[in-house]
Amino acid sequence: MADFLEENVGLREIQKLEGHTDRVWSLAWNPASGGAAGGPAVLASCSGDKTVRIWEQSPSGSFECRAILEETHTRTVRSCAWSPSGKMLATASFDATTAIWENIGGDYECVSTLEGHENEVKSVSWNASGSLLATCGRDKSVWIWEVEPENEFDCVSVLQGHTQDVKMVQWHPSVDVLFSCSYDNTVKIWAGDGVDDWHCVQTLNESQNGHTSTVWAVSFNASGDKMVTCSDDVTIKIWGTDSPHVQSCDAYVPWKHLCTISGYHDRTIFSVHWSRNGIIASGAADDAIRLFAENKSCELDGPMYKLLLKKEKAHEMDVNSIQWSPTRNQLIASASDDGTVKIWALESKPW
């Protein structure tokens, strides 16, 4: 990261991926492909056109659509997430179901359909070990599913606590603690004593320097001791915990507000993602992509973050999702209301 902070950097568009016929809502890089993981990089995208597309990087470096997952969901596919092994893909839809897909001999087959939410499912997330899956939806609930043998999924807990539509669920990267963000302006943190005994252990709201409008997304840094959230209130907030690896109900260590990044966005921030090497990317309703990095030379009252770059008109419409590659440090993907996915490279500009 230091090299990029010391030099002038740019975001170069490598490729525009076209094929979806409606807005693209969400993206997910396969964590078990590309880079040191071996094999070509693989990216999933999901859309209002009711499909999921699987993109694979060819030896030449370009991404090609290898599969279209269709005729399973009957409404918008809002969220997609690969299991940690990269062998299964979960997709959440406005048709109130979550589908589980498995790559069997190069073909993706729907091997399970999870039902229970009353209406739109907005987000899906796997825990670090792949033993648990979380879903959330417009019905204000968060569901935790235990992954059983033979592609069976058992709902072990339905978490009620949000008072509005739940926009996103995200597991902590190393411990089984779940984070959910909502239209009710809060982030709730859920921990369990056992696999089926889950409780809300903390709510990050306005009284704790939290957001004042819908919270759209949450992401964690590589070590898991900081997280970033973004909101309709056009701010990005950084949170920290002293003991990220001790987060059970019995030994919970609260998260606290560290700083707020404001003044850079003037429209809703839909997506934030923290790269492995410490750069925060944001996608917003102003069609731009921004990158932020910690300003190490200015920590008088806690961490400060500076704008590394702003890519104007990254897309023709809202940027709904932005995701760093888990295996290639300077590769980033973005998805938009304009129906396209773009692949970008973070590069040092020549002087």
Given for the second form:
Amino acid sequence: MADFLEENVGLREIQKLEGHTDRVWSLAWNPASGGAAGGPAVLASCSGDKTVRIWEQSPSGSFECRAILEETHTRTVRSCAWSPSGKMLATASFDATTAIWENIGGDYECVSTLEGHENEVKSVSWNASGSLLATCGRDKSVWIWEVEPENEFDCVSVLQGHTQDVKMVQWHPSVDVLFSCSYDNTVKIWAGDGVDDWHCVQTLNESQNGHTSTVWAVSFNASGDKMVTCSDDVTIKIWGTDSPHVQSCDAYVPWKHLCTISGYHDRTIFSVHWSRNGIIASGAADDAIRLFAENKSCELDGPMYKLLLKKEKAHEMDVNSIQWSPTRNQLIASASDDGTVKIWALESKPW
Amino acid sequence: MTLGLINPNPVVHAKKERVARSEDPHADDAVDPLDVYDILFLRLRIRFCLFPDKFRKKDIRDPEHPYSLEQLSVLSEESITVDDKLGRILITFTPTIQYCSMATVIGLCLRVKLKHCFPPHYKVDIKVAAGSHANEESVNKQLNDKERVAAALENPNLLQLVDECLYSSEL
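Could I have the structure of this protein in the form predicted together with its partner chain, to go alongside the form predicted alone above?
Let us now look at the entire complex, which starts with that chain.
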């Protein structure tokens, strides 16, 4: 894990990507492009303008819009996610569908449309192997889809349990355990029994030191034994498990609240993302971006996580999504109600 | 929408005498509660919360006799606070009855109106007054969840309702 001193890092705006004509809700870096993965870095962003934009880094280093995926979704595109191979992009829309796009010779084609949710689909996530897809929405349900050959997607389970709309689904980075967070203030954890039956194995609510308002996002550290969540209650919470890799229904090891980071954002925190080298980034309705890192000092009663950096006015309006590049450790992208995506570099200051 | 009268006999209050504003020498571009109030009330007429089945009650729809939120004491200048420095506006409204099922629609109308009239970077919070609504907490949560608001404003029926409330008196 990299060591950073608070006073020694800065977040430099590299580029502002303009083109969306409405708020940008979400963005996703292609995990199989850029850096060690080879090829130029690729980023997808989705918006209230009903489109998805694909941005690609040119040899000069600047990002350019390479494709606009339109005329498929008829309402807001709320979230997008690349398959682990980087070959497919899933997009979840308020139009009640999830579209699957494939990059065929540089053109993005919609190869499948997943229907089933009653109304707005709010989030989509691929599992680590790319064999499963999860979606969630305003109908309070979480759906698990199996990826079959020939772009077929079979719904294997519809999970009911949340009492309000489900804001986000996220698979664990290494095991097939699904996490969902909701307007009902809880995070639910779902595990399979090996025969296509999925069950809620744990609910993190207020009585486990959980959130007291809508939980908007969840993210994991690189090793998968820690999880971070953010909420309308303007706090960020860190959770841990002793054994992330034993997560089937029979031998489930529960997650426990480790600490609460509060007092940094003063409006709803919409997005939180844990980088591979241990830095937590958060974006909120106060237009700001915050970075946090584990506190390695030896103070006995010191906080477990400390503020590394604050970027006030990172955008002109709410920051809806913040995502570290999976291949370039110091790059981070943010999406905002102001209609822009910004690319930032985390840098050590020269003095 | 085919809803019965939610509050068939509203108490209608006299319109407030409006004192002409003198030129404020240090006003520059700062926004104060009176600005917000003026925008919401000089033009905004929300009658549907009282007469949602206006298609049946054409007489009540008479544009000559619209009741504004001011006349119904749903809002007053005092229920608006503005922090111009931080760019934040807080609106606290009082539904006419405790079980007003239109409270979320009134809130939506207020939000849309402010969005049209203020620079986009203003942060708007909309709440019902403490104790004024049976489901105060859930109404407040829904009114301030921007994803729910965004989805609602993509619903053609709801959007039409909001548009009618905001602009029908100007027809």
